[in-house]
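There is one chain below, alone, in structure tokens, taken in the form predicted in complex with its partner chain.
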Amino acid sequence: MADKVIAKTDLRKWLAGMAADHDVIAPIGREAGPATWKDINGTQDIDITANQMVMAAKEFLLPVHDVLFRFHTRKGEERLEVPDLTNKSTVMIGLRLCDVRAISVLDAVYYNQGPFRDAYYAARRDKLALVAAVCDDPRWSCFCTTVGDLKEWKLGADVLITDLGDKIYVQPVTEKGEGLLQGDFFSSPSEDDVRKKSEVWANLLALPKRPFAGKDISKIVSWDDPVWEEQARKCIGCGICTFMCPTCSCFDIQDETTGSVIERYRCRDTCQFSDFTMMGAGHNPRPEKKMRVRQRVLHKFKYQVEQFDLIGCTGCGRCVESCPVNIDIRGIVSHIAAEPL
């Protein structure tokens, strides 16, 4: 598979070409708040390599309101309506390597589960192609290189793109990805292009690592570390960290009746709410905030490591940026690595 370059002025032609056969979704900025994954149709202002705050890819793969089925109860017209899961194929363009990694983590939970593969997730995932941008301008909260090997993560993408200024360096990773690179606006990269692309990679890999890089936190972390209580005192229990997290995917299932139609849907839920573990009979196995603060960190750095051999944290920094009381997971895990109990 050969690398290519495309002039930025031709970017729209490439996107339009893909849009003929696929739904093409990209981070689209709004007047306020993070950019959101929307169809590029009719949108002029697309900057696929801008390092802006973007909702995690789960916005597409696990929508905040995911209809499982509807039940029509009008007398004589009773029927079950299951949503059409035969999606058109979709191209997500403008992901980051951390987002690609996050999809690998979601795959472990929803997809690579043998007979228990989630049909709704799989319908979207099966026909999904990932076009990921290599970061040339990491945010203040980024720590991807601390929690993983980007050269391994990139293999989860179908195409990699690197911003070279007036053009974009395009590398197919999979055959599916190569299939997306059709058009006479692609040309072979010059030596200079290759050198510039390697510089972006070198800069990214030189991102300073946190003290817990390479340490197996799952083996040294303690339930009794005072850090949980310290952080819990600050924590206001809002759950933004989990709502913004690209790998947090816990859900609630709700029934809602409108007239004669009952809709069953999945929506977000979070281990940071005390209701999350509340049992019907009134018992709550995770009643204290410190247990909930601990759960979020350990799910990523211990339980998912033991279960899937994957660190559940991708170092994207969304929780770090969004926490209103400045609870910084980098500090917590650094503390655990430096002073294990």
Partner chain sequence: MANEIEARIRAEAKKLLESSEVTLVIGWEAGSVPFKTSPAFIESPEDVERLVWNPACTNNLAVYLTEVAKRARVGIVVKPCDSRSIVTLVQEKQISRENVTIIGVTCPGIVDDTALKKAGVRLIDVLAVDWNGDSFNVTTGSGKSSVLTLDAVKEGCRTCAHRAPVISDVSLGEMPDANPLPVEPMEGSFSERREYWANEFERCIRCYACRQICPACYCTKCFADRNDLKWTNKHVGISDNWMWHMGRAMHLAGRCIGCGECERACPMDLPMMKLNREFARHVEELFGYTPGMDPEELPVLGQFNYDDKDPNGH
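Take the protein just shown as the form predicted in complex with its partner chain and give its structure as the form predicted alone.
No partners, no molecules, just the chain.
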């Protein structure tokens, strides 16, 4: 598989070609606020250099509102309606490596579970190609190099793109990705292109690491650490940290009746809400806020490590930037890492 470059002036041609055969989702810039994910047809100006979209890539794989089925109850017309999951293939372009890694985490939960594979997630994932951008200007909140190996993470993408200024350096990673690089607007990279691409990659790998880098937090963390109570006093339980997180995957299932139609749907939920673990008989195993604060951190740095052998945090920094009371997961885990074994 050969690397290629494409002039930014030809980017629309590439996108239009992909949009003819695939659904294409890309970041679209806004006058106010960060870019956001949108379906495109190739005529829009996409913001592939946006250093972080508001929402993570899970918005496509795990929609906020996902209809599981509808049951029509009108007498004589009773029938079950299941959503059509046979959509054409989809390309997401402009993800960051932290989002690519996040999809690997979601795959471990929803996709790689054999008989427990989620059919709705799998139908979207099977047809999804990922075109990921190498960050050339990480945000102040980013700490991806602390929680993982970016050289390993990039293998989860199908195509890797790097902004060179007036060009985009394009590296196919998989055969699926190579199939996306069709058109006479692609050319072979020059030595200068290769050098610039390597510099961007080296700068990203040089991102300063936090004190917990390389430490197995799952073996250090304490259930009774005072940090949980300390953070709980600040937390207002809004749930923004989990809603913005690219790997949080908790959901609720609701039935809603409208006229003669009953709709069952899956919707986003969070362990930070007080009623998340409320049971039918009224018992709640996590009645205190400190338990819920603890759950978020342990789930990412202990439970998923033990269950899937991977850290459930990708260092994207969304929770750090979004928290209205400035709770910083980096500080919490750094505190844990400082504790003796």
